[in-house]
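Okay, so here's just one chain, in C-alpha cells, the form predicted alone.
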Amino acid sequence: MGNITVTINGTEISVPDPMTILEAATQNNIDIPTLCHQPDLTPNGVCRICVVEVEGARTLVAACHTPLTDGMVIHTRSPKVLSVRKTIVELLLTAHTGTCVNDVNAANCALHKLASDLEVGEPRFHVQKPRFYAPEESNPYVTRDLSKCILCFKCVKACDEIAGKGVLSVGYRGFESKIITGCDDALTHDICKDCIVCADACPTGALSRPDLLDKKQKGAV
C-alpha cells in the first residue's frame, strides 16, 4: 500500500491507494454533492449525484464508488458535469412529489438544498401519473412519508448494516418502486422500533423523527 498521484480540478495530489475519487476530494476539501452517500454505509452510486468527469473515460463516472488510479485526471465542475447533474436533480424532483412547501421539515431535506445550490428551477420533466402515498404516523419513533422517497436505498443500508436488523427492502418494479416493510406492511411499532437509524440516514425526510418534528414545531410558536 503506498501513495499515488491524481489530479483534480487542475491540482495535483498525493493520496493513498486504495481509495475513491470522493474520499480523495473529501480529504482535499473539494467540495462533491451526494445524496445516497454515507461514509459508514457500502456506496452504491445508485442517485448519481456525485457524477464527475474523468479524462479518457467514455462516461461520467460516481465518485462513490470509483476507485482512483494513477494519474487520473478529474473535474468535479466542469460544464458537462454541471449539467448532468442539474438534469439529476431535476428528475429528483419530479418524482419526489412531497407538500415540501408546506412541510416545517422541509428544511432539512438534502435534495431541496443542492437544488437550491445547483440553482435548479422547477423540473422541466412531468409524469402523467404523479406518485402518491398517504403519511404513516402510527409509529412513535418513525414518520413515514414515501411521496417524499427518492429511492437512494440508504434507509435500507443503515437499517442493514448498521442496524442489523434488516426491516426495510425495496418492492415492486419500476416506477412503481417503492421502500416496504414485510410484504408492504405498514411501519408498525411491533416492526421498526427504537433504532431510529433509518430516519436519521434519509435525505428528504421520506422517513423522519416525530420527536425531532415536535421540538420544531413548539420552537416555531
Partner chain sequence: MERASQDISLSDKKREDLLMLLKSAQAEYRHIPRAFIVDTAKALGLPENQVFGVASFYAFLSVEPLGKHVIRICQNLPCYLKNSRMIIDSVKKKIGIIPGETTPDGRFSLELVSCIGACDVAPAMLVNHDVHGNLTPQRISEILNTYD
The other form holds:
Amino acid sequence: MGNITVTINGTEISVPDPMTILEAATQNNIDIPTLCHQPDLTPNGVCRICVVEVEGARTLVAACHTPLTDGMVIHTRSPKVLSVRKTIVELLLTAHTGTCVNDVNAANCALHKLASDLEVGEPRFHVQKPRFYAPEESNPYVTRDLSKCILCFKCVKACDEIAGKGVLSVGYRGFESKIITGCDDALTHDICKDCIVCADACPTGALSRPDLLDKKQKGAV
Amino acid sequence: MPEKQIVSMNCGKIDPDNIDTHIDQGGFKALQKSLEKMTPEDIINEIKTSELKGRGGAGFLCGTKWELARKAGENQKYLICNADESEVGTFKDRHLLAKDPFTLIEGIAITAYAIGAQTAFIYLRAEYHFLLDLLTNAIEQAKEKGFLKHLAVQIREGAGAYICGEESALMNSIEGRRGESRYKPPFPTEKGLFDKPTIINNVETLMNVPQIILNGGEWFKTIGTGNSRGTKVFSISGDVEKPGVYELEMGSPVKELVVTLAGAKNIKAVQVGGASGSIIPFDQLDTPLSFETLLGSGGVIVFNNERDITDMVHQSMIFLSEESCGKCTPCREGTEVMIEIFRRLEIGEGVPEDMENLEALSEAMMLSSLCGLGQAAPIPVLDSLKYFRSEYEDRIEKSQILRRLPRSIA
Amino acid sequence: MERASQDISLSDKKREDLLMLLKSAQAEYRHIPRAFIVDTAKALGLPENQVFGVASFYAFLSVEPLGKHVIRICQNLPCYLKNSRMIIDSVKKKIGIIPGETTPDGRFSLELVSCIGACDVAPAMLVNHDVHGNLTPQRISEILNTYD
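What would the structure be for the form predicted in complex with the partner chain, given that what you showed me was the form predicted alone?
The complete assembly is shown below, putting the previous chain first.
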C-alpha cells in the first residue's frame, strides 16, 4: 500500500496505491470529463468519455476504472484522446431525441455541456431509428423522459448503492437496451417512492424532479 | 505445409458415444501420466515450454495464464471450457465436440488438476443443444471409468448471445446475469467466476493439452511457426466447393486452405476470423495463417468475384450490432451508425463524407470500446476501405448521379 | 396460467440457476410469463427488473408468447452467400408470416437469428433444436410439414 509514481501530461506525481487514473487526475486538478461516473458510486465504465492514452497500451483506457501502476505515463488530452471523445459525444447525441433545444433543463444537461466544451457541432452521424419514448409524468417525485437517456446506468447504480432499493435495471440488449422498472413497467408511485437519488444522478434530465422543473419553468416565464 | 492432425486426430476414428473406442486409441493416457507422474507445476511447465496459445481468438499464452491461476491464493478455483463458438462462419468446435468429446474431457481433467480447480464448467451455446446428450454421456462414461475423481464437470447452456463467448460476459451468464462484458482489471485469473480465480479456455485449446503432455512441450514447439506453435483447426465456408473443417499446421498459407483443400475458384477476397475478421484480397492469398498474421477463431469465409465487398461488410455489421451487449457507447451506438451508412450506400444514398465518417467511427470504436467485440468490429470496415476503396467510391458516385436525376426518373 | 411456477420448482434455487429456470419456462410456456418472473424474483430474492433484464437479453428467451415450433433462420454471411434470402422468402410464403411474428394458429414463430454454426451446410435453420441444412425452397414444405 505504498506510494507509486506516475506521469500525467508530462508532470511526475506520487500517489498512494491503489488509485484509479481518474482519482489521481482529480486530486491533481487535471480535468478528465465523465458522464457515467460519480465518486460515491462504483465505476460503471460504460460511457467511455473518460478514455485517456497510456503509453504502451494497445487501446485507450477508461480513467474511471483503470488502476494506476508504477511508472505509468498518461496523456489526458492528446489529439487521439480528444478525437475519440468527440466522436463518442457525437454518437450519444445521434440517437438522442430529447427536446433539449427548447428545454429549460438543457442548460443542466451534462452531455450538452460536454458537447460545447469539446466543440462538437451538429453530429456527423445518423441512425435509422433514433430512440423515442413518450415522457412519463405519473410519478409525483420523478419525471421520466427516456428519449433523453444516454444509457450511462448511473441511475441504476445510485438506486442500488445509495438508496439500496434496486428499482431500476437494464433490459433488452444492444441498441435496444433500456433502463427499466419492474417488467418494463411504467414508473409509477407504487414502484418508486420519493428518494430521488436517481434524478440527482442523471446527467441528462431523462430522470428529473418535477418540483425543480416547475420552479425553473416559473422562473423562465 | 500440409494438413496435420493433432487436435482432430481421433475425429472419425472413434465412436463418440463409447469411451472404450477412445481408450483403444490411447485416450486418457495423458491424464494418467499427469495424475501419477507429474505435479501441477510440471504440467504448467510443460505447457509453458510448448508455447500453446489460446485458440479462441485472443491468443494468450496458456501456461502463463494457468500459472497465474495456480498461484492465486484461493482454495476455490474454476475452469471454464468455452464452447460458445458463435463467431460467424465458425463451426470447428461443433465438429470436435460431436466427433470426439473424450479428448476434450481429458484436456479439461488435466487442466483442472494443473490449476487446482475442483469444478469445471462447459459453457455450451444454445444453438448446439443437440450436442448436450452426447456431451453429458461422455462425461458420465469418463466418471464411471474413474477419470474424474478429482473434478466435477458440469455443463451450462447459453441462451443465444454471441457476446457470451467473451470471457467476462460468459462468466456473467453462468452466474445468471445478463451477458455483458466486465471491465478489466480485475482479470479472471484473480477475480473471475463467483469472484474466484478462473481459467477460461476454448474447446480446441483444451484438446491440444493431452498430446502436449504425452509428447512434450519441445515436440509441440517443432510444429508451426515462431510465435504460433502447433496446428489450427479451421472452419471454411462461403464460395467454396468443399466447406468444412480442416486442421493445418500453423503458418500454412491461406491459399492452401481456401484453394487446395476447399476448392475455391474465382476468389475476390477472404475474410479470416469471422464477422470482425480481417479481409484480404486475392493477391494476398500467400499470407500465412498464424497469430503473427491472420487467424482469429479460425472461421474463414470466401467471397468470389461476383460479390460486392461493401455488401459483405454490411452483413457483418448487422451481426455485430445485433450481438453488441449494449453496455458501452462506442460499440452500442457505433455499430448502429455504421449499419445506417452501409444501408444508404446500398440503396444509392451515399455521400462523400461516408468514408471518412466510417474511419472516424472505426478509430473511436477500436480505441475506446469496453471489450473485444467493439474493438474488433471495425476491422473489416478498415480492411475493405484499404483494399476495395473503389467499391465505396463507385457507390458514392452512383448516389450522386441518382440525386441529380429529376425525381420522376429517379 | 395463474401460478406460473407450479410446473418448475423454485425451491432452493440460487441466482446462478436463473438462466436454467428461464430456459425451462421458455420450454414449458413458450415464453417467460410475467407471473413466472414475479415468482422467480421472489424465490431468488432479486428485484423483478433483474429477472426481466436477463429474460429480455438472450435471443432464445422471449417475453412475448411464441408458437409451438420456433423457426430460426440464420441471416449471417455464410448462409447469405448461399441464398438464405430465398429460404426466408419461401418460409414466409409457406406459413404466411414475417420474421418476428407467430402464425394465428400458434403453430410456428419465425425469427432471423445470428450464425448457428451450420455454415458447412448453408443455408441452414433451426426448427426448435433441430438443425436443417442445405436448404432449398422445395425442401421447406417437406421439412415444415413434419412439425404439427
